[in-house]
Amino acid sequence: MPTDGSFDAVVVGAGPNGLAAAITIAAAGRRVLVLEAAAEVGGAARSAELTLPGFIHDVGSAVHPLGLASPFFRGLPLERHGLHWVHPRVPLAHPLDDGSAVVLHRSLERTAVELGRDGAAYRWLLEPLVHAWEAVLDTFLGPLRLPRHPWIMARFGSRALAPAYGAARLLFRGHRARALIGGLAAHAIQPLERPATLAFALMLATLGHAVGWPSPRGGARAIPEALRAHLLDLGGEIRTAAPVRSLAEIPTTGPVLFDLAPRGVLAIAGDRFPDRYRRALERYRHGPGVYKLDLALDAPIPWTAAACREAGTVHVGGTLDEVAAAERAVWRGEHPARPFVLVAQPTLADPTRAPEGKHVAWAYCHVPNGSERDMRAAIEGQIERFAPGFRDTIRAAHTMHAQQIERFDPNFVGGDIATGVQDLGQLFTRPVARRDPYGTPDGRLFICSAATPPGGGVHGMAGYFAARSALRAMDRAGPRRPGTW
C-alpha cells in the first residue's frame, strides 16, 4: 500500500459511520481514502445468502428506523444510488399468552385507543415527542452540546431518565402497555431497572409513530452501498480487503479517523496516546452479546395473533416482568431459559428477499458477553410459544453465537452489538469523557465509531460529527499541500 501521504484524510473502517465521515470530508473538498479490512463495505449492515440460494438475510442489522430518520442520511441523495425503504403494515407487535398482541401502529392515536384505559397515559408520554420528532433527533443524536431546542431536551429528559421497569408500572395499569414499553426498553441491552432505560423505549416509539420501522429493499447492504456510491461521486476512494495494523501503513500525514471500537484503535495507535488516555480506552466497558438465528422459511411464521402476521418486527418475551427477568439474568452472566427475542420478518414487505412464496426470518436474543452457548432451541421455543407450528416452517437455519458475532465485526467485542454499554456513565462520555469525544490527545487521530456519541444504530451521526471535528482541526492548521497536516 502506498504511503506517500497523498490523501488529506484517511478513514479506517467502512461501516456506516466510517462512510459518513468520509462523505463529510469529501463534501468539504478534501481528498479522502477509506480503508476496510473486510472484502466489502458495510460493517454490520451487510446482507448475504446465509442459508440457501435466493434467501437474502441481513447478517447484522435488519430494521432501520434511525436509518430513515437520520438527519445526516436525509441530506444525501441515497435514493439515487438505489436505497429505497419498504414499510410493513405494522411496525411492531408484541404477542401475549392470551393469543392477542399489543401493537405499535404508525398512528399514535390508534395505538393509544387499542391500549384502552392506558391510552391517555401513552398519549401523555409520546405525543409531545412525536409532534417534535425532528427536534428530538437533533437534540439527542450527537454529543452533549448547548441545545438548540431546550424545551425538547427538558421534556424528553424529564421522562427519559427514568428506569423503564418502574416507569411502566407507575404510568400504566394494564399488562399490555407495560409489555410494549418493556420490549422497547430491552433494546437498551441493560436491566430495565437501570436509570434512563426508558429513553430507549421513548426514542423507538417516537420513531415508530413518526417515520415507521422500515427496512431497505433488498437488505441492509443497500445502505452502505448507497453511501459508497455517493462517496465515489464526491471523489472519495475506498480500498477493501485492506487491513490496517499500524499508522505507518496509512497514506496520509493528515487526520486519521477510526471507525473502530477502542480496542481496535489501541491496537493500531495505542503508542501515540499518553498513559492516562490509553488507560481510559482500556477501561471502556462492553455489555452483553447476542446470539443470532437466521431462518429460511417455507411459509410465514404462523403467529396466533393476527397483528404479528403483519408486523415487520415482533418482540417475543411475554409480560414486562418476564422481559425484565430475562434482561437481568443476562447481566448476571446467565443464559435465560426464556430469553427476550427480537424477530424481524423482512419478506412481509419485501418479497425480493426470498424465492416466490418463501420467507426469511431474523432473530436474536441477548447473552452474556463472549458467550458460545447455542441458544437456537431457546429462541425457537419462545417463538413457538406464540406461533404454534413455527418449527414446521423452517427449511434451513444459520446461527452465530456471540464470539462469532465478534469475528463477523470486530467492533462488536464479545458480541456487543452496541459497541459498548449505553448507560448514563458511558452514553455521552463514550469512549472517554472529553469536551470533544471524537478527538484524541494526538491532534490528528479521531474516533468515529459507535463507541462515540450518539452510540449504536445505523445513522451515520457519529461519523458526521467526528468528521466535522477533523475538518475544524484541518482548518486550524491553515493552508497545506494535499496530504499534509
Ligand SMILES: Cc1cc2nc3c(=O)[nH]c(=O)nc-3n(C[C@H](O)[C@H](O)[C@H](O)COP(=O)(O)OP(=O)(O)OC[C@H]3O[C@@H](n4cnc5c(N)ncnc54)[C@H](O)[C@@H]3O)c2cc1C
The other form holds:
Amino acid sequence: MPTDGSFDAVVVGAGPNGLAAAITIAAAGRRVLVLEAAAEVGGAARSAELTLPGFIHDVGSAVHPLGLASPFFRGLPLERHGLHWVHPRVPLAHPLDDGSAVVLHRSLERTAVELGRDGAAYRWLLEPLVHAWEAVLDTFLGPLRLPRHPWIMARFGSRALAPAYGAARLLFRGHRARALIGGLAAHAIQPLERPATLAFALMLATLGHAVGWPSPRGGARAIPEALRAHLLDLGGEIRTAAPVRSLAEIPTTGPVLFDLAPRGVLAIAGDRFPDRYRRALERYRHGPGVYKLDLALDAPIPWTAAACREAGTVHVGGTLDEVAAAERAVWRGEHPARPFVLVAQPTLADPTRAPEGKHVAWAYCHVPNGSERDMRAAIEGQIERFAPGFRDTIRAAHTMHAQQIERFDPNFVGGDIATGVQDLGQLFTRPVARRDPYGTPDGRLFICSAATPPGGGVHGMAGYFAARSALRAMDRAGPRRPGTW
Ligand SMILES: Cc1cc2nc3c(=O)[nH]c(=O)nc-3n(C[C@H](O)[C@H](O)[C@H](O)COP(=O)(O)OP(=O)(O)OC[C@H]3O[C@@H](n4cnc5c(N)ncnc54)[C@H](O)[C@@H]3O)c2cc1C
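Now that you have shown the form predicted on its own, what about the form predicted together with the ligand?
Next comes the full complex, this chain leading.
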C-alpha cells in the first residue's frame, strides 16, 4: 500500500472504538480510512455460527448496557442502519443454592422490595445514582477531567471507591443482597477486596435500572455493522483483511489512531517514541483472561429459580464469599474449581438467533492471564448446580481458552477482555498517565482503544475522545496541508 498521503487520517483497527474514532473524524469533514486486520469489522463485537447452522453466537461481547447508554452512540442514527435493542424481561438474576434467585429488575423499587430488610440500604446506595444516571455516565465514561457534575462526582465517588467485598458486608445483613453486589463487582476482574471494585457494581446496577441490559437484535455484530454503515454514509473508507505491520503501510501524512493494545502500538510504532514513553507502554498491566464457552441448546437452560428463566444475564457463583474466593484465586494465578460464571441467554428475548424452539447460551469465567486450561467442565458444573438437567440440553459447543481469545483479537493480551487492568492506578490514566491519554509524544500518533479511558466495553467513547484529540492536533497543524507533520 503506498504512503500517498491521500487520507487526512487513518484508524488502525475497526473495533467499536476504531469505528467511533473514524466516524468522529469523518463527521468533521475529513477523509478517513480504517484498516482492519480481520475479514470483518467489529473487533470483539462480532457474531457467528460458531456451533451449528442457524445458531448465532456472540464471539466476544454479548450484553450491552454501555452500548445503549453511550452518549456517543446515542447521538448517531444507528437504528436507521439496523441496530435494534432487545430487552429481556429481567436484566439480571443471580441463583442461590436454596433454589431461589436474587434479581436486578428494571424497577429499582421492585428490586429493593425483594431484597427485604436490605431493601432500604439498596435504595440508599442506588437511588441517587439512578436518578442522575446521565450525569454519572458523563462523569465516568471519559478521561480524568474537572468534574462537570461535582455533586454527582462526590456522591458516586464516596461510595464507588470502596472495595466491593467490605462494602457489601457492611451495608447488607442478608446473603442475597451481598451476592448480588458480589456478582456485579466481579465484572471488575479483580479481587473484590481491592479499592473501587464497588464502582463496577454501582455502574452496572445503575444502568440496569436506568436503561436495562439489552442485546442487539441478531447479535452483537449489529453494533459495528450500523457504525460501519454510518461511517460509509459520511464518506469514510474501510479496508478489511488489511493488517498493519509498520507505519510505512499507512497512507496518510496526517494523524494515525491505533485501536490497539499498547503491545500492538509498540509493534508498529515503538521506534517513534522516546524511551520513557516506550517503557511506560511496556509496563502497561494486563489482568486475568477469560475462558469462553458457547452452546447450542435444544431447550432453554432449566434453571430451578424461575427468574433465571427470564433473565438476559445470569451470574453463577453462589454467595458473595464464593464469588470473592473465585476472583481471588484467579488473581493468584489459580484456576478455581468453582469459578464465577457469567451466562447470557440472548434467545429468550431474540428468537432470530437460533432455529425455532432452539437456543444459544454464552458463558465465560475468569482464568489466569494466558491460560490454556480447559474450563468447560467447571463452567458446566456451576450451571448444572443451579439448573439440574442443563447438560442434557446441549447439542453442540464451541470453546476458546484465554490464548485463543488473544488469537481471535490481539487486543486481548493473554485473554484479558478489558484490554488492561481497570484498577485505580490504570482506569483513568491508561495507557500512560499524561494530560491527554490519547495522544503520544509523537504528535501524529494517537491511541483510541479500550486501553485508553474510559476502558473496556462496547461504547465507543475512547474512540470519540481520541478522535477529538486528533482533530485538535489537525487544526493546530493546518488541516489540509500534508507534510506539515
Ligand atoms: C469474550 C468477551 C466478552 C465481552 N463481553 C462484553 C460485554 O458483554 N459487553 C461489553 O460492553 N463489552 C464486552 N467485552 C469487551 C468489549 O468487547 C471490548 O472492550 C471492546 O470490543 C473494545 O473495543 P475496541 O475498539 O477498543 O477494541 P477491539 O474490539 O478489540 O477491536 C480492535 C480491532 O483492531 C484490529 N487489529 C488488531 N491489530 C491490528 C493490526 N495490526 N492491523 C489492523 N487491525 C488490527 C482487531 O482485529 C480488532 O478488530 C467482551 C470482550 C470479550 C473478548
